[in-house]
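Listed next as structure tokens is one chain, alone, in the form predicted on its own.
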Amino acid sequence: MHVTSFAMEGFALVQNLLPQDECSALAARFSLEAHGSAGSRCLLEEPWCREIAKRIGNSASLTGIIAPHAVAVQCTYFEKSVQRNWIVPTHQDLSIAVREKIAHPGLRGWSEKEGELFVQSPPEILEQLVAVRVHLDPCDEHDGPVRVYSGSHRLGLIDPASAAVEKHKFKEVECVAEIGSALVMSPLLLHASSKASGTSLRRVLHFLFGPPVLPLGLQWRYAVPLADGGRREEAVPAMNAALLP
């Protein structure tokens, strides 16, 4: 079911991917004082995060979506609330974190964020990437949930200036979620979000999985293999609380 939804619509909503008590423990231990005003992109440096990435990548719920040979290449923490609030216009996620800058005419969109180097991914890699947004809190229509445009990933790479027009060709879906559930999506899927209007927090761990080898001489900034995991049950077993940050 999830495989079909992901292939046809570019996304799938997966219930109970992580145990709710583990998500609550993670949310309670995060400190934005240490991770910036709205989150952090550098979490795969942490052993606890690499372990969770392996478990998610080997979840039975994502079999057929995340390839067995894939690697975890990024984990970003986001926290949205009425105090830390923002609007995200309709877009595709095109940048990836790499180890060093490569001089090649096919590479563009270089930038640096939190001391890490990003570049617009080659199209053939974008088609293989899978994002998994795990909700550490319940997220309803008042919490600025992600809105996706079902099937828009089939457009491939589009001009960012065209996104606001192209989205109207597709059904808009507001991705509300329970704690521990995940929005699994292609980075090529057009998506957006509004400001939060409620009083709760929307805290998310955004994992990105991709192929182990990049073209054009690029190398991943992080590349956490999943092969030592083995497929899990539908809910990924909870991590020992002592390993949490």
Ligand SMILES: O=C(O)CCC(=O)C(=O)O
The other form holds:
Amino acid sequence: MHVTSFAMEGFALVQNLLPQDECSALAARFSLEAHGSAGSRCLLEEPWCREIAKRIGNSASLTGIIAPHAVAVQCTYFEKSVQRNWIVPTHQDLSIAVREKIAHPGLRGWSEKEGELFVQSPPEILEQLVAVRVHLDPCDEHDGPVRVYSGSHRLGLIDPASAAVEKHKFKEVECVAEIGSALVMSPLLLHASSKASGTSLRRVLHFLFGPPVLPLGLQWRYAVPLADGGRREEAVPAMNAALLP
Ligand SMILES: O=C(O)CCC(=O)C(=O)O
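Could I see the form predicted together with the named molecule next, after the form predicted on its own?
Shown next: the complete complex, the earlier chain at its head.
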């Protein structure tokens, strides 16, 4: 069922992807840790995060959505509240974190965030990426949930300037969520979010999974293989799979 929603609508809401007590423990960890900004992008450096990424990638609920040979390439923590608030206009997520800059005319949109290098993903890779946003808190309509435009991923890569117009062709869905559930989405899906207006925290771990090898000489900044997690049995090609400490 999730496979069909993901293919047709570009997203699926997956209940109970992680146990609620684990999410509460993760949320407590983040409340204790000092985060200078509303997000932190380098979490795949941490063994606990790599372990969760493998478990999610191997989850039976995501069979047919995350490919058996996929690697986890990013995990970002987002904490939204009235104190740390933001609004995101309608967009597609086009950037991927890579190891080093490659001079190639087909590559653009280079940027640096939190010391990591990003580039606009080649289109054929964008189609293979899967984002999994795990909710560490319940998220209702007052908590600034992500709103998606169902089916808009089928537009493929669009001019960012036309996103605000294109979205009207699709049904808007406000992705409220229970603790432990996840919004699983294609980064090509048009999405947006509003500011939180309630009193809760909206803490999310945003994982990104992709194919093990990138074109044009690009290499992932992080590439955590999913193998040895149970369901997956295939070996992951070593080439371009960044070795983590
Ligand atoms: O966390 C949010 O409110 C929006 C996140 C988002 O749009 C994104 O990660 O691309």
